[in-house]
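In structure tokens, one chain follows: the form predicted on its own.
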Amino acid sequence: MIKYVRLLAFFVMSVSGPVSVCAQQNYVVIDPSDSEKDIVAKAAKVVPTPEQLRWQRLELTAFFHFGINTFTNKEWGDGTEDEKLFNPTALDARQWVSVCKRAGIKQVILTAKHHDGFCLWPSKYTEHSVKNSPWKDGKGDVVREVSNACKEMGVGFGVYLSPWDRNNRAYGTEAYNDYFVNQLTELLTNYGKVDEVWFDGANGEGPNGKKQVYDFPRWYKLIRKLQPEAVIAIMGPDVRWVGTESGYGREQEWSVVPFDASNIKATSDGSQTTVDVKPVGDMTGDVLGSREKILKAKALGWYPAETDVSIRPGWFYHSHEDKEVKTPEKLMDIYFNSVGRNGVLLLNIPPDRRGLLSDADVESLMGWKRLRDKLFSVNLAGNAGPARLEKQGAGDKGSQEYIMQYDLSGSSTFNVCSLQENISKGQRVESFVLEGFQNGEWKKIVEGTTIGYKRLLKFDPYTASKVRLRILSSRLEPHIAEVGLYKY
């Protein structure tokens, strides 16, 4: 999945009715008369939709890049491939999903159609699909096999459908949007529940030499109708791309970010609307939702980051990369810098020409799972019981300071801290410091900015019998869900 051409951005939503701001919703309009205090309070009350909250709690998701490119040894096909090249000898979608589940991955996304236009299901609307391949005598359906495996094993199921299609001659005309809607309808109606629909922004020329104007509002409306519980990712209103394909998120990652308010009209009860328009604006900067950014915003919305990376250098399987699979230790570092930076990790694991996840990939995934299990097996702060959040004097930027103190069971040594906010009540923490009690005084162990759903911090081993979390700056009172201390 190389997605060099992206139309990255954010969204606005529109329905009929007057603007109304309720106590908590997933977007809010900033009034020109709002003071800094007003804006900060509004930002604190922006929360995820139930679908966004479910998605964030997954933490780990997987991409299966599989298709005609697997057999041509390419990353991007050109749409002229012979369908007969697609012929996996031992395809087993249950193996794919089982490996992911054993690795702790909660949801998978299949590249049902990449830029080459080759479809992994027997679409009625094109001949460039598995129905014209020798695999299972043209009777096979990879999408069905993956969706069935997901349902059997209790793993979420998502589909990637490339808006760019280098095979279809209608690409570049309005007729292509009809074609795309027909294919999207097939995927959303024939395979049961779909949990995520993933669009990238690739937009090249078609066989006719023309570029396509994508009808995103129409696509979003269709998804909301047919799969209302699905999140629409990347070129969609629910989940944004973090901005790189390295697996590393931002040091300061806000889920509440500014966006254009020019087209916003909210429902009278302040609930989320289901009519969405195409994302606009650049969401790839170093810091998106800082206090400086939100004070200049016309509106704010909950728009969390998905952090994608491949377990290999490429996105599709290439045998020459078998010795370049990311190690368990590298995957662990990526985990700390994606999930541990308020993101959801989307890890690509490409099936090989047999139609199986390779031994090298499986071995690395299982090693990574063992590292995570070992690290998080014992929370050294767990026996201290829930700490009470206590207000202190004013902290940074004139906001209230809060402290949570933990008395550990004797002297303990640790080098990892896990922090979580209850994001169902918003993302609020702007800066914090973790301190340990040594030699009769409190000393800084590590500090940070945002927390969000999860923040993981590594530091030199530290020994203490008491620790405290000082929240130096917060948008209204913070809601801390977890403080964990671990030894890695």
Second form
Amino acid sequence: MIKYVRLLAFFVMSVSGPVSVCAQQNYVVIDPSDSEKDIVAKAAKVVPTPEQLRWQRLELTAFFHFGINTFTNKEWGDGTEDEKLFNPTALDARQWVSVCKRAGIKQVILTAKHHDGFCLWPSKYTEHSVKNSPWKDGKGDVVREVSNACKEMGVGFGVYLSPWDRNNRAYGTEAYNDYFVNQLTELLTNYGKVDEVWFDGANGEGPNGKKQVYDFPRWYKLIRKLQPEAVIAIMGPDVRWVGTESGYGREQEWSVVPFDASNIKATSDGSQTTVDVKPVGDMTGDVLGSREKILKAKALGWYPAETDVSIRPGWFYHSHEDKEVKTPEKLMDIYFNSVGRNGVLLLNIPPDRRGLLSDADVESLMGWKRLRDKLFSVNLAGNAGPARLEKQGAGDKGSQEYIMQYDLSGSSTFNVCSLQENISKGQRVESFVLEGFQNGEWKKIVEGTTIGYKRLLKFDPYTASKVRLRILSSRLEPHIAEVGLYKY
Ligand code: FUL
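For comparison with the form predicted on its own, please write out the form predicted together with beta-L-fucopyranose.
In what comes next, the whole complex appears, and the chain from above leads the way.
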């Protein structure tokens, strides 16, 4: 059992104490006259929108890459495929969603249209779709089946609609933007609630030899109107690509990153609380939101990382990859390095030609779930409820430290630590160290930089009767929501 120990010499702070936030905004503009202290305080007060917060709390989401490529055995189709090739023999979207649900996955995203332009719903605007396939005599609709299963099982539903379309003749002209708006409108009006819209960045040339100029502002406006609670990911303003498809995020991952101020049209009365522009510039570099980076920024925005990876080498199902399904242990490692690094994991599980998740994938997912359940079944730091921080000293500089100390019941051995910030107050911790009391002195167990929504750390088994978390540097006072100690 954990006990909160009051360190008498220290000034006591409430973890959820008041912060003077004028308006809850997910962006802030930096004035040229702002000092370092001003900028750091501004960064600390940038918070997620309710939709971004909901999304972050999902932790685990899934991708279903399924389409004409499943039947041509390709990763990228060229748009000339015969629709008659699409013919799953036993498609059951309820199986896809229930497997995900049992694996602890909270939201799924279906590739409604990949780069080949083949639509998994009977779009009115193209012939390259399920309506010209033999599946259910052309009366089938995969988008409908997946969205229905999600609604039935209480799982979030999202759509991937590839801007790059290698089938559409209008691609490369302004008319394609109308086509895209029509397709988005179908998807966002005919299938109930949509929780995430995922835009890939791929962009090619159309039959006219011209590169398509995507009308992102128009698309965002439409999504906000039709599905105001959806997050727009990757080529969108709400969720950013972590920058790799390996499943491994950054050691230092900030959800508050520099934005281009010229893109931000904040209303003068401050009533605009979100920013609806696609950030420009490199979002794949090393550390995006460090002090060095924010000090040079003209604006900052809440733009959290999504970490996507496939359970197999490819995004689409290929039978020759059946033996290369990631093991439960590998998925666990990915979990530590995605969710455990302030990201949301988007794990691709591609349905096979039958239209089912294959046995190998299901087994691996369930094995991974068992590992997580086992690991997190007992928090050796107990469930003491809201913790409190001790602030050491009364200075107003970054040298100030915050300490949380826990008495464990007797001596306990653990090798995993889980930390969480209450990100509804912003992301603040810049560096921390976890220490254990051994042989009469405090010793370092593990240290780190950012925490964010969740930070998972693994280390050699450590035995102690007391531990403490020292926040060595933070942007204003930190709000620690959770400290957990586990034995893996
Ligand atoms: C990429 C695409 O080109 C892949 O085929 C896949 O859909 C992946 C998630 O995004 O950019």
